[in-house]
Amino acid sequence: MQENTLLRVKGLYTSFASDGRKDRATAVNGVDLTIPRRKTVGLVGESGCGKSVTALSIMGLLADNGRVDAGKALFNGEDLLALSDREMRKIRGNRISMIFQEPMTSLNPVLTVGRQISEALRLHSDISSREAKQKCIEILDKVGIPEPEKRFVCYPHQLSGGLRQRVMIGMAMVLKPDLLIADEPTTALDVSIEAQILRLMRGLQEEEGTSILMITHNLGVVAEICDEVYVMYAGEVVERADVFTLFRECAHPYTRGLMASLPRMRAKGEKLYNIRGTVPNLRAMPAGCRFSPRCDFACEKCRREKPPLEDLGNGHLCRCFFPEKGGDTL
């Protein structure tokens, strides 16, 4: 099992600090992640549940009011969170890329995008300038960008919304890393180039034996392209299991009011069904179940304890007192 882990978070904590005030307020609390290698891992949930402070906690890129407070990341066995940032630095770009979610802040605006991408190049391989720029070009052109060489030269505010997206994809691709880690890389995208770019990651694990740790609101991606998932709310994972098990048998009453709300050709007419409420304050999070509040099937006891993260069999994970699995029955 160790063999095919290429990283294994354990027991992970971040808070951040505001308002002047002296306590901090935990986003992530006590998350276990495992992602195999040569596999797709997807972690889904509402805005607000912790899902890309997970990743820049991993990453080494939160901002200065956050802080890891506990756990590890071990990475080929290497816990990531103990590294200096000069260390991080050697690591990031290279064996573990990012695909962040607003291209329009991750870009440098006074950079033309193909010398920000040639520089994650020349920092970690020792290639020519020439050589950058045709390796940019290819990869501009592989992630659907027309006239890349035109492009090359062009500064962020000069592309659309959707181009600029492309262009952070091609940036954390080029170099073919270990792990790619996509906040909501297909966002501003349309069907036809999501479907391209959802192809090129694939073509990259297969071709290379990367890894991906896709997060994502969008459980028709996690279908297409997901081996595992797990569902975050509130800064815990509720629910763990393979994408056809979540699909067809998830147990946690939040993963189920997801999967009820996706829209369905046969239910032409009907009004789609939708989670009542909004993902807690994390400075007022409920005594009991995170999700009580909210769930129609919550009684005393959730309201009262914390349901643990039980094994229901084979790998599948769920964070619920009366689990019941049945899929979209809501």
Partner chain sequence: MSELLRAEHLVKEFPVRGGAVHAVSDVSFSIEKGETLGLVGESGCGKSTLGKLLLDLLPLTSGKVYFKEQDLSQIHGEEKRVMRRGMQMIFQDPYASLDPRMSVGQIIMEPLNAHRIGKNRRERADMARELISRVGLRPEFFIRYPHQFSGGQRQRIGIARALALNPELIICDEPVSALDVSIQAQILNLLGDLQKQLGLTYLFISHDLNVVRYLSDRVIVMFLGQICEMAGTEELYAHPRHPYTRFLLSSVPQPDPTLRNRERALLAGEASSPVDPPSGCRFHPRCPYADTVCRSEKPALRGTGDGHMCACHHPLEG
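Next up, the form predicted in complex with its partner chain. The previous block was the form predicted alone.
Chain only, nothing else included.
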């Protein structure tokens, strides 16, 4: 394993059972993913593409009906998926932590902010409650919360959405984890707060050297903060590239479609590109390339054979028989 790799996910398959059905729905279908140290890796795709399930699988936080069917997640060389619940609890919150989209539902409403952050601290390190409080106030200050001593005794409902998300980040960062997984951390926030939170995450990363896995559907957020990007579609990685390459010359028709459907570059009255149809049902995946029914360029081969994830050079990976680097704008 390379020195600078923090997490390597290999051949991850995750499926879910649902009531009254014998067959399971495969939400993640053979995902490979590498997170280098001190880098921010973006995982993008639309609702239901498997990006959150990938993260939850790594964290061992799948719902009861979910199951990792195969794969490895080598974290500093140790396979997280082979650990017992008890061993995983030592890593979670300590070496790897996670923040979610809606800070209100991920904070406990009946405990003060301070209590919740100290809980994480005292669970993973042997320190007195006074030291824990000191550390809490330091981290609240660091994530840009004004009057941290006052906020320490606040309940989540007394804080605005932006402050709550800062508390979540503080809680996630207090133990200086090696990896922070952020699942749509700014989606519920206004743009002005979003910009602050992204700046905060970037600052913490530079200071602490944390790696970040940024899960988002927002290509703007990806462009602002990520170093490398994986694009997922229907449970599979369809493209991977460094962020500059991806925005300059993405090659997969799905990624190109996503870029072309952004209103930013179009003049009023000019039509936006839209990817026809909808995301396929997990239990009824099309044969061959999973994107083929919606692809403008699909041919017989695409509908028959599954394209491999191929390297177009310099680690730019694309799952398509006819990749077109920076092809015509759609």
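Please read all numbers here as calculations on a predicted model, not as lab measurements. Residue numbers count along the first chain shown, from 1.
Treating the motion between the two forms as two rigid pieces, residue 216 shares its piece with residue 298.
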